[in-house]
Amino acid sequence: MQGALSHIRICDFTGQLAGAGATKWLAAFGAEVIRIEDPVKEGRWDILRSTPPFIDARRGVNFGGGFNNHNTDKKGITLNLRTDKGKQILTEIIKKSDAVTENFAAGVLDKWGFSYEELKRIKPDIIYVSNCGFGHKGPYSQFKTWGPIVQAVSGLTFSSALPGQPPAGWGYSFMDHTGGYYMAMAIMLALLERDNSGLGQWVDLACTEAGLSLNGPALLDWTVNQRPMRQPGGFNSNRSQFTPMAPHGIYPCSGEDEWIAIACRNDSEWLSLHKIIQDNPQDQAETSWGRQFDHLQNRLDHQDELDQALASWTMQQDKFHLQDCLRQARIPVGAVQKPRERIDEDPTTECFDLWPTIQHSKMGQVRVDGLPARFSETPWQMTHGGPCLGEHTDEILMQLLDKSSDEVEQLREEGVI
């Protein structure tokens, strides 16, 4: 079945997550997303091509786990652009694509000689999605940036953290997630725009930017009120502060590392959570909560002494008996768990088919993310496994660009490709 986007063509500079983020999910709907890599440099414009994790024993460029995850169903070129052949090649392969996305730090291209007025030349119409730390205007724009620099920079890191404890932060690479969503559908949305207007665009992304959008509330409040986030008391990032909830958070059940969430928007879900509570007292004396929670401000007042009670009566439950319980009394609950529980044991994973299994040429099977989306009418499709360095070079330069195997080969010889 031909996918949604089979018509689209990219020419495909991407790599990591941030970008090869984006251009997996225009792959997984059936556009044609040509990775344009270094023969001299082998797997070093991706570091994750030779890095865990790996599915056994072999390393190289054609075995790290997270490049496959991230780049399946594209075609893989090798292309030396330190020769005049190779951007002579280059400029061929731009003239039958619609995009072309990169996520380098800014102005790479530029020295390579395909700055977006160069890409115009080449096709009026082409559409250039940059995707990089800062953008490339303003006086970060040379500054280079990695996810926990990302979400430092934009304050994200700043709001993660318990009370008397420094921030946490969102791990190692939640902006290279969602900087590759918004990517996404920077591409798509340009795409849209050229089909109905015919004008091909720059889109200069800044990751940091993306990341900054995500702290509206907080944000809100310092310019409404000037009220910072971390006041004198201390900060948890578990507690909803827009709007007040309590209970919010993250509390332990029964064995090793075993934690549940909970969340009463009102007072008819505590109340509901109570009397669950005085159902099954456990080791908790009923006497011990008294009526004094009842109400949300007073709930809010001594939130320290609610979550003090309610942990100490949640560690005596199973997480998942107790998330059933809740739920059941139509209380928000989510039992908080780990990735193994999700991917083999959680009946909503095949449901959505969320990790299909993939043939890469050299390692095999493997299982990859998918998309957490159903589309009844034109679904997503994974097939095939990330390139392996260079394994689509000859079939590009020849079904595409028309060139002889003599061509290829002399090419090859002069180390263009």
Second form
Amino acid sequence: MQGALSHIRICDFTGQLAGAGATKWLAAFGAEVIRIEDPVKEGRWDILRSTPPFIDARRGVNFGGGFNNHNTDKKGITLNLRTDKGKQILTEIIKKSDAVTENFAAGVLDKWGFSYEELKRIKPDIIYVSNCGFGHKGPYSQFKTWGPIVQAVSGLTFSSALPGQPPAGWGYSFMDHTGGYYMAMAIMLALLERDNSGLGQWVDLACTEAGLSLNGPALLDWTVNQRPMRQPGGFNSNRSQFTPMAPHGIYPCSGEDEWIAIACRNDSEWLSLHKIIQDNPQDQAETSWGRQFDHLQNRLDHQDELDQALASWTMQQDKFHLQDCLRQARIPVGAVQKPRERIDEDPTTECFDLWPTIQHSKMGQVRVDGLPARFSETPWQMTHGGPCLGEHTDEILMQLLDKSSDEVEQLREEGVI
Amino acid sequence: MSALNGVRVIELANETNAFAGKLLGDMGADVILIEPVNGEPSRAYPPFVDDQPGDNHSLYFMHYNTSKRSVVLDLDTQAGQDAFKQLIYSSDILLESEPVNRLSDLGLDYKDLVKLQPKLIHAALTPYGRDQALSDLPVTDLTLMASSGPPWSCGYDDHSLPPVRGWGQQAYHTGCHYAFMSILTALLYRNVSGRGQFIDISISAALNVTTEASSYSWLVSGTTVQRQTGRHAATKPTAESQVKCADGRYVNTGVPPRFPEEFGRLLTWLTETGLAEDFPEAVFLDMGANWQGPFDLSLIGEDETITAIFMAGRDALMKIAHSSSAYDFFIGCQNSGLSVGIVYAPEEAFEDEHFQARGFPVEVQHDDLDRTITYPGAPYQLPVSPWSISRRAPHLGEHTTEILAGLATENDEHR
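Other form of same protein, the form predicted together with the partner chain, not the form predicted alone:
In what comes next, the whole complex appears, and the chain from above leads the way.
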């Protein structure tokens, strides 16, 4: 089937999640994404190639669960760029590509002899998107990052916390995911510009800037009102900082490590919740409280007290039962779902076909993250797993670059591929 | 020049999709915000200019609605619907987060609108998807996050403390990122096929696939990650990576040293600052610096020497952190090639010399307030088609007359 991006070819050096996540989107819509990896280091620059989770006891560069997840439907070739012939083959691929993408530290591609100037010489309207933590320009351009470092520097770790505690941060690389989204946007924006004007360009994407831009209202509060987010007493990110809402938090439920998020946006939602509390008294829980909280300002002024009282009531209830009750009363609520619950038992993710099963050449059938968008004309597709090391080298050299099988064999003997 | 030059977007005002409209507008699309007579409720959200509530004083609304124009239309009236259809006639994209049946009840859903504009791209961003009754129940950023995955992974080693929601409307941001990516994809397809389409985007689904190992540990090996303080949730406990420095601020120590040159630079640093003297493990750093062959991390815990060297690297980082300011630690480590980060509050990052030098803060003229306001700038730098805030957020209905009058002319020309 024709995909939305079947007319696009990407010469792809990305890896990990911040880069690979970007080209995963393009591949799902039919773009031909050709991952180029180093045969000498067996592609291990992308550490996810050989790191857990694993589907069974097998280990090695073709069995990393994260790599498979982030590289569905891409093609993988190996190319030794230390050799002149390797550079020549790369040049031929670039000539036939719409974009070159990478998320190395600044300057790596340049060192191999493929600066933007050189890419442009090879193909004048080439699009080059580089994605690194601090970008290729500026005082910190040589600094190295991972997702957690990007989150720390861009304010996102700080703003995930409970008062009196160190920052909790994000317990995963939110900015590797999100940096990948911005990279996908940048690639597509540059493609649209080329459709308009015929011009290519180099997009210098700095993940930290993308992260910083996600603090909008807080930054305006700083530039206009000089109000910093760093305040004595710390920060409770489970509360609503701008729009006044209370209660607004994550409360304990019965069972081990079970929680529920509840938010009352106004007095009427609070009164509905209060009625449910009165109608469902729990042993040992103080339920005579409540009336003093009828007004938003009182709830905001005494949030600690309110949270404590509410928690004493929620902690004896099943989170999904309570979620049903509050949904019926049209109060914003969300049980904190564990991976099994949201992946295997939640009909809302299932109906999006959010966890497709793909076929990986060595691992066999594996479920992966799908995409959260349904297109009426050009639905995304995920069928193949992440490429094994060099899985498509012969195919690309022979079909895209018209090499004969003898030539390919010779390149292999010479250590070029 | 602009990547979205000539692309007209009709955005039905809603805090849920506002950020997607901003992403489009700041890249050059002509974004027309359709607001009800009383205005989009987020016009009244704090914080406010000079902490004074009032019309056009919401910094929240100002941020999320840059580069847009505002038209007031009452879609419950025939006149409002007619004007809306006229706008669609001249538009490329409809972006909305309406209740799931509202537009079809009004006869203004994709199936109706495509007859007026066959190339229309209609993006619907809803909590759980366009065919889910659940999407019409009230949600907030917090409740969407909770049921969709992120907080399960965020919080503290102490599990008597609740899971934590990363602050800042990141649920809506994530939905909007996917809405924007979807629209760009559909535009690229339309450029080659001439065809538009309807796109149904679920915020909850978007969050579900923005949880890294939480999802794929379950999908691949049936294992469940557990939250930990200031570092990745994991299926087995991992060592701390967030440290409080001498000035009381925090840093993230990242991945500990594992290459000879990293051990070497660390040792040099310790020696130069005089810290090596009371750090007997320095001898292991020296061994690490002179290590021959691969330093096999998988042997940590099995090979005594490798374990001792690795631990010495970690301990040396901690020692330096405990005796320096967070900023000095960050700069010193990075200058030594170690990937560490300072935990900045957003305003501290904004003022940092790196982002200033890259031109991240941008000035926007507010003729209405008689001042210039500094905004967060470009998330990506496209030199040929630069990101820019083309205008401040519109006042309610500021462009109603201008746009509706323009439409009459445009449609006359079309006829």
